[in-house]
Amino acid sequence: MKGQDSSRYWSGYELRRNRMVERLQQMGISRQEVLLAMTSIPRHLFIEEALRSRAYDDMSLPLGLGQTISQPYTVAVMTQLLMADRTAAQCGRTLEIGTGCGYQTAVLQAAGLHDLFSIERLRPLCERAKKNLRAIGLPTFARLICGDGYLGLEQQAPFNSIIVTAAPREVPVALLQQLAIGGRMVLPLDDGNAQFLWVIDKTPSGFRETCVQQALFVPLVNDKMPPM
């Protein structure tokens, strides 16, 4: 391992990651593509070295700049909800809002969602995510954009799948417009008192909204509004 990052190859991380996946199964994560993705992606490489001993605990961890990496269960459940009743191919063109350190991005790719775009508002995090995704050597790289997630990515729309990893007060209108008929969006919403995870399916006759469970995310902001 001379000249290589030995922390990547230390078997202790693999053992901890396997235990994490076992916990996820006990918590209701059953989709095989999601479990395999969570098994294959080294979460410890997406966080600061000082926090790597906690990498496979079911907890969010700070990234700096007021952002966090979501707890493993949150990443897994959002991915499972996005893929529910659909194959990876049916999930089609996918837009992620809030790249962060790139961990959720990596899990989506490893689960088979290869036509993937991801937007991050904070340039330092966007650059860090690019470095992290290169470091783990995934064969297909998501297209990462530094920009305003509220605006989506009109030039690449429509999207069959949209996943939002920060909580707005209302669903951004641009994202609803850019969601394809038959497409699905998974996002947390903050009502001012609590946050809940929602699934929004776009049908020919309108939107079908399903509230799934309580959640806890950093706020989704843009350059025209202060953080909540």
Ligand code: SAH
Contents of the next structure:
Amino acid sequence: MKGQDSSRYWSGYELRRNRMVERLQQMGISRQEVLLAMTSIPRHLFIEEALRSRAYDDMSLPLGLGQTISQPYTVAVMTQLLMADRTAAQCGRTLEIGTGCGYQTAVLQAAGLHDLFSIERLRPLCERAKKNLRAIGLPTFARLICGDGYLGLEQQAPFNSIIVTAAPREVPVALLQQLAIGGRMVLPLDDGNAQFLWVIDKTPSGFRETCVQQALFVPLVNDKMPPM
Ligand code: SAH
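Switch from the form predicted on its own to the form predicted in complex with this ligand and give that structure.
Let's see the whole complex now, leading with the same chain.
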């Protein structure tokens, strides 16, 4: 779209996006890189057209194939936890599990995490994420892999940061192994009754685990099946 119509079209979304970011601030998101990233990434472009009018509401939305795009607050909290007490450069090599449509990936990139890998097990979503990330034209491009995130990405390990955006019943052992000493993993864990968000720091003497808050994610699928 060109000309006046296009500017009206965009400004509507921009206004809603700015309001979304104001709400995130009120909800306790304070890290500047995260707020700026979420101000800059057009979330509506990651969502199918019929649902775009809800793109800046604080809710998860269906992506198809039984999956969801996480609600903006969850994306913001996880990114803020991953970056807490570290500069973007110190977050170093980063692995995301559960690319979905690529929105969280885009936020990580825009927040300055440039050495970024993301794994998605459903090929149609992996392809869609690639298209979405290309469409928003960020200067660096995350490396997207279609595969089983349970296994991590051994050939690119160790990772200074790991973010898991689907909930396993237990922390995948491969991810603990692939985390660098001094590195951090943020993930939801499902105990059978409820899900909680955890931060796991790997220290020279072991793991420090912190339970942060309740969470709601789709399950991290643990099958030994080849990716679809
Ligand atoms: N990060 C996304 C959230 C997508 S929902 C966002 O920005 O909104 C979680 C995603 O994890 C789904 O797309 C699902 O297919 C994927 N997933 C589930 N189990 C997986 C596994 N074992 N390996 C890789 N991806 C997985």
